[in-house]
Each structure stands twice: as C-alpha cells, then as structure tokens.
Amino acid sequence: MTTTTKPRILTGDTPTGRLHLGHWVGSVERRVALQDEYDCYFLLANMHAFTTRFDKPQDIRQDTLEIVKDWLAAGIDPNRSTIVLQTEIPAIAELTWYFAMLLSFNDVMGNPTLVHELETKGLADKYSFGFPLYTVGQCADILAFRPELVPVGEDQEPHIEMCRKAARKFNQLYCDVSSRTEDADYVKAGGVFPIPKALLGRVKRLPGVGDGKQKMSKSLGNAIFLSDTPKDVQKKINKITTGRQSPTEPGDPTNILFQFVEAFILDEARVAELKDRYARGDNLGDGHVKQELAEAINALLEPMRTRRAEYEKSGGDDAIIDIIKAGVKKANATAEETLHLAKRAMKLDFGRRTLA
C-alpha cells in the first residue's frame, strides 16, 4: 500500500476553457497554499467535459492543456503535487459503476447543483444519460484517491455531500462499519473510504463583471481570466456597474465593486478606508476604485503571466504532456490500490491487475 505522513487532498477542474478569478478565490488559491502541508492530487476531469461537448474532442484536448498551464502559472508545482488526467485512470470508471449501484435515482437527480446546471444550460429533457451520471463519476473521482479534504467552491458542496453518502453506504454495506460511527472514524473502524470534507475558499461566490447578478463564468462572458493582459483586466473591471452617479454621492460599500475590492485588495486598512470614504461620498468615484482594483489584480496575475509564458513557447505543449504522464503514473498507483481494497471488500478480488 502507498503510504504518506501527510493528509490527502483531491480536487480539480473540468476543462471548459481557461481558469478565471472565480476559480482562483474559490479553490486554486487554496490549493497552491496547501501543497507543502498536504499530499495533493489535482484532477483534470476531461471525461466529464464530454457530457456537454461530446462533439468537440479537439477543443476538450486543447482546454485540458490550457488548464494545466493555468495551474502551473498559478503556482501548482508538479514536484509537490500530483496532476491527474481522468481518462488515464481506469479505476475511476470502474468505481463509478459500483457507486452508481449505491446511490438512488433520486440522490442523483435531486442534487441541487445538477438541477441548477440543467436549468441554466437550458438542457431540459435534451441532456444525455451521461450528464447526470457525471455526478456519480465525481464521487469516484474523489474516493479513488481516499482524500480527507476536497477544496471546492460553494456551488460544489452538494456534490461533496453525495460523495460522503456513497462512502458511508459502501463502508457500512461492504466493510461492516456501524451507521453510528462518526465520520472521522470510518477508516479506523475498518472502512475502505474516509468520509471527505469540503474545504471552501475564502470567497464563496465571486460575481461576474457587469451588474454582478450572475457568478463569474466563461459561458456568460463576464470572467476575468488568470491569463488576461493588464489592459484586458482594466477593461473588464471598467464594465462593473453600481448605478452610482457622482463621487460625492454616498455609495453602498457592499455592492459588486466592493466585493471585488475585498477579494483582491489585501491591505485591510486600505479596504476599510475606501469603504468609509465611499459610504460617505467623500469625493471617491467608482473610476478611482476600479483603477486601484485593477492594479491589485494585475499585481496578483503578473507572476502567473510570466510562468505561463514559458509554456507558450515552442514545445510547451509537449512539456505539459510530459508533466501529465508523470502524474498519471503516480495517480494510477494510488487509484489501483483503492480499487483493489474496494473489490476485496465486495468479494470481487479474483486477481489484481497491473497497468503498463
């Protein structure tokens, strides 16, 4: 069995395009900070990308490479963390099948995040069978690596709760763990799977630029990407609307503009000063606040731009693929061990496969 003295983390992203500031404050920032303290596995859910873009395999492939570039630019270190490509981990697909037997149809279709996605994406009754199945697949994504924590944004909490339910049911049914067992003690009581906990980012929901009614999203065209140029950042920040007409008009220091201020201007004293002047209408215009905000965001992104540029050079994609291959080798060792333990508990241990 693989051993480590560090508690384990698993989280990841579906390759639907480059990462934006909502991803940063929701999860990626936390991932970067936890690399030394935890045994980190970061998963590229490229199989899940086919649920809505099955007819665009080349786009999914390129987006997969772009997200790895974003991760490396943000500070994910492949020497300290394991980058996992979902489609290269066969144990995930097999575990998805087993968990699909443990979760009811209502468990899946009643998942609030799934219901919201069906509504916002206008899928109604047009979605494929694979679309709701991906929520079960997320349970396998996570539990294949037996993590203790899953850093996610607030909107992903229902997925983690369904994962916790699958882990409890498996351990109770196949490992004879009592249903009265505390979540933290399931492995100690003989279970295969720990009951993972969601670890939320410091900003639960970052609104998109504009009126702030929707969360930041590539598909809604309201995102500031980690790879945006300084000029693009300023241009997008300028799109934020507050309805305020004059720098001497008292403003609402909880509006969308100041949600960004609190997220990205890290000097607490300066934030307090800006909020106070804004609320009093002390000759502080939205334009001034936006300029200072854009400067803070660009200061955050500039080191990322520099690191990303190294992989934009000739041969950069080949280097990314090499990093993915190295991560897959380690990830398969862990996931195959998990699958062996699970199949042994299910009385399916008629042999143990090895992967080339």
Contents of the next structure:
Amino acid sequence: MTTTTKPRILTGDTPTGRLHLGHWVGSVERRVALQDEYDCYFLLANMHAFTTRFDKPQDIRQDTLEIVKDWLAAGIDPNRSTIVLQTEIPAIAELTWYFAMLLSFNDVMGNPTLVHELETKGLADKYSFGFPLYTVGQCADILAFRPELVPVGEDQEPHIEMCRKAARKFNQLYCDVSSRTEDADYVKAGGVFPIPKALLGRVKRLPGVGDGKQKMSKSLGNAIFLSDTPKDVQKKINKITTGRQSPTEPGDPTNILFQFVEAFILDEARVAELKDRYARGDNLGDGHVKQELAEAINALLEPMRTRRAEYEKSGGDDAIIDIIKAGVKKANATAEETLHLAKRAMKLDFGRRTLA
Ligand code: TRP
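Please give the corresponding structure for the form predicted together with ligand TRP, as opposed to the form predicted on its own shown earlier.
Complete assembly follows, chain above in first position.
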C-alpha cells in the first residue's frame, strides 16, 4: 500500500550499455529534476533486453548493474525514487497478457518504432516471437504503476500512444467508463488506469559527434558517455566537424556545434554572444567554441564522476544489488495493488495473493 499522494511518474531504460549525453538531455535530466514533486519509478527493462540478446545473460546482468550506476551517478536518489527491476515484478508479466488481448496484431506490428527497429537492427526475417511483444510489455511496465507522466525521448512516443490506447480500452471494457470520457477524467469516471502522458526532454534530438547527421547512439560509436573522463570528452568534442574554414568566416549558429552549445552551455547570455560572433565571423574559431563546450560538459559530468566513484570501490556491486532489492519491494507493493484492481475489474478476483 502506498502512502504517498504525489502524482506518479514511470519511465525506464533497456540495459544495453552505458548512458550517454543523448539520454541525459532526452530524459534522465528530467527524471532527476522531478524526484521531489513526483513519486518516481525508474524501470530497468532487463526482460526486454532478452528480446534481442537472450543468448547473452551475463552481458545483460552487467549492463543492468551499469545502468543503475549511471542513474545513481546522474543524481537519481534511491531514497526518494523507486528503482524497479522488471524481472522481479510478476504483475508486469501478467498485465502484459491482458493488454495483449486489448491491442490488435496490427496495432503492434504497425507501431512505427517497432517497424523502424525491425528495419535497422538487422532483424528483418529472424526476430523472435517475443520481440514485438516488448511493446505490449511496455504498456504493462507503465500501467502497473498507474502514472500520470512518462518522461521519454521522442522515439518512444508510439509506445506511449499504444499504452494510452490499451488503458482507455481496459477502462471502457472492464470499468464501464464511457468512450466519450476525456483522457484526464478516466480515473474519476471509475477507471483503474489513468491515461498517461509522454513528457519529452529539453532537447528532442542530440546529434552524435562527427558531422551531425546521425543522432547520438552507442552503436554508431558517436556517443559521449556520462562516465567519460574529461580528456575523452574534449577528444570527442574535437571530432565535431562543421566544414567552417576560419574564425573570420561567417558561421551557421544552428550547425551541429551550436546544437551542442545550446544543449550544454547553460548561461543564455553567453550562448547569445557566441552565436552572434560566430554568425558574423568575429574572430571566433570552432576550436575555441569546442573548448568552452567541453568545459561546460565536464562541469556537468564532474559531480556524476564523484558519485560514481562510490560504487566503483570494492563492494560497489553489492551496494547496487541492495538498492535493487529495496526497490523491488516498494515496486511490488504498488504493482500488486494495480494487478488486484485490474483483476477485480475483469472478474478474476478469486482470492488475492501476497508476495513474500
Ligand atoms: N523501450 C524503452 C527504451 O528502449 C525502455 C522502456 C521499457 C521504457 N519500458 C518502459 C520506457 C516504460 C518508458 C516506460 O528506451
């Protein structure tokens, strides 16, 4: 039973490796900032990792611990927020089944993010039966916690839309909520599930280092990681190419370099000054801008490095596992409550179980 009355947030990451600056501006920054105002649940989608890497359980385990380290380093506070390990929350797996019946085959297979993944991840004719199911699983991840908001990057919007569809349908079918109800009023009208909203990050798309054509991504090798050293950061920033020849050539203040400047130099007056001088070719070289940019990024990452160091000492992994266990307990209290409400609405109330 949860005692807090703050509105809830749920979001999460699939453990595929370390978090980078694209994750930070796309979602993680928001999560850190919202911890006081909201009752936050941050999910480790380790079951989803098995949809494509079922043959690599050891890597998935390591990546899972690594993401928790990144979260803690970034400022997620396990005393205020709940860390949810997907594979220890049975209500999520159960709700996935029920939601799978409320969405059509075409809802799932036509999900633009899924279609894109099938095309780009080389999965075309060999993906597992379980792979497309992760999208339905994601509806359950979210709705198990009945949150109002889901802070995510743009690529996740189709998943949130599917989740909203499943929630409306459930409420209409099993809770007698009218289909004319406004999204904001579903719970008031007797529904089990709120219709959650996506909350997009401050920067919609951060390019990777290089020519800026691709978005930042670990697999493309163009990412600056939250765990990079100051030297790595400067080296990677130096890889940004704008094609500009000299400090007196009028530059484009919306180019890749300035997309980074806008994202990471927080002093707005300074950003305005840099843009103005760059555009006029007022003796401002790319090299100078890069140095100032790397300093700003390093200032952002420095406190993360300090926090991370705590978990890199011996015994660090044990500390992380303890945090995960504590989160599982809190998360199951909420998710079991949701499952109970959902099963009661579905006339499946044949005795309520309790988890040990
Ligand atoms: N699919 C998300 C990603 O790869 C991770 C995720 C799983 C998630 N379940 C979620 C995000 C629930 C938000 C809410 O980034």
